[in-house]
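Let's start with one chain on its own, the form predicted alone, as structure tokens.
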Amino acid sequence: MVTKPDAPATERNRNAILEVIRDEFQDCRAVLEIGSGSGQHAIFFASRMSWLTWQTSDLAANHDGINAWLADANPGNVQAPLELDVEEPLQTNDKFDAVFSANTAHIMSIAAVECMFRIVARCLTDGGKFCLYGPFNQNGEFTSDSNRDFDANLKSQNPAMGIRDLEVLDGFAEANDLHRAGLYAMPANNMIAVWIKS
């Protein structure tokens, strides 16, 4: 029997950003995940958007995880995850008219993040929305010395990794037929950026 995993910060973000996406997901009906982590997240987010389908995604590694979550909570709109890389072909032909991430594009490196951008443009249908949460600098510079100490703290355990410059972000959707239509301040300097594709 797989041991659920537990990400003590879903409980601790999860209220904040579903006021967020209740909202801008109002009118779609599909949405995918990227990076769904321990699943907890699908979890809550679709058992109060009863009108979505929820796809999950992560690494292969993950999806043990995810799957125990969905056997012990089974709910009836989210999907057993789709095996998904950024940096390879999303393994799926379907469309999606939201996608959502949270607390990604800082553990990924910056190439990858490009590669994600360019996943959310194939899969997006026209209109489609993805709303991006974690935290971002903006202007080049952080927006607390909190998020100072956490990307110092990241580039310790992995060069690689970083918060990113959320103009950098708006260049790769940019390239992608996506352009920002929303941000959203959250708690613990976090944000929530909202991109909708042309």
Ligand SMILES: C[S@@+](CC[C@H](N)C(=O)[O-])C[C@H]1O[C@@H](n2cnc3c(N)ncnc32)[C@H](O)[C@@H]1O
Given for the second form:
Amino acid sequence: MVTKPDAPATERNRNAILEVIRDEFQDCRAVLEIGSGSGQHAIFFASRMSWLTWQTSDLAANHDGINAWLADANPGNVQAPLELDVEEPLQTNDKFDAVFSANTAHIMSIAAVECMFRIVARCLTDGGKFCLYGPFNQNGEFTSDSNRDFDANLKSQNPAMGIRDLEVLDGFAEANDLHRAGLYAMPANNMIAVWIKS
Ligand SMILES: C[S@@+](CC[C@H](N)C(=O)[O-])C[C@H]1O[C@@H](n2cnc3c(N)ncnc32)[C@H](O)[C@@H]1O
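Next block, the form predicted in complex with this ligand, ref. the form predicted alone:
Following is the full complex, with the preceding chain placed first.
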């Protein structure tokens, strides 16, 4: 029996994220989450947006943990994780009208982040939305001292990690027919950026 993993940050940020994505996903039916991690976000968000289906995904190493949460607390509209490494070919032909991802862009290498935008564009239907939560830089600058410290801490663990520039993400998006449609300031110097495929 697998112990359910616990990511306490999901409990701190989930209410503020829900406030934004509940509106953004009001007209959406099928959401793909990239980098579901523990699976706690999926269960919380899907249980409060009963009109949609939430497809979890992550690297294979995280699937047992996500499945353990689902075995215990699936609200009924969360699907078992797809194996999805953004740097590998996509293993589904399914289309989604929304993609959500939290705290992934600063963990993936910049090359992987570019791949993520390519994958997002491939999965989304026309008019579909991509909501990406996390810390971002703006105009090449950290938006707070705490983000600067966090970036240094990430890079000390792995030089490929780090807080990304929003303008660089916009460039990856534009190259894949995704256009920024929104930007929300979130607690603790985070943001949610929204891109729409057209
Ligand atoms: C900091 S965790 C965030 C997890 C969860 N979204 C959350 O907010 O708690 C980063 C996640 O990105 C995933 N990840 C890292 N590299 C990835 C890749 N190349 N493709 C897909 N997911 C990746 C990790 O497995 C992990 O689940």
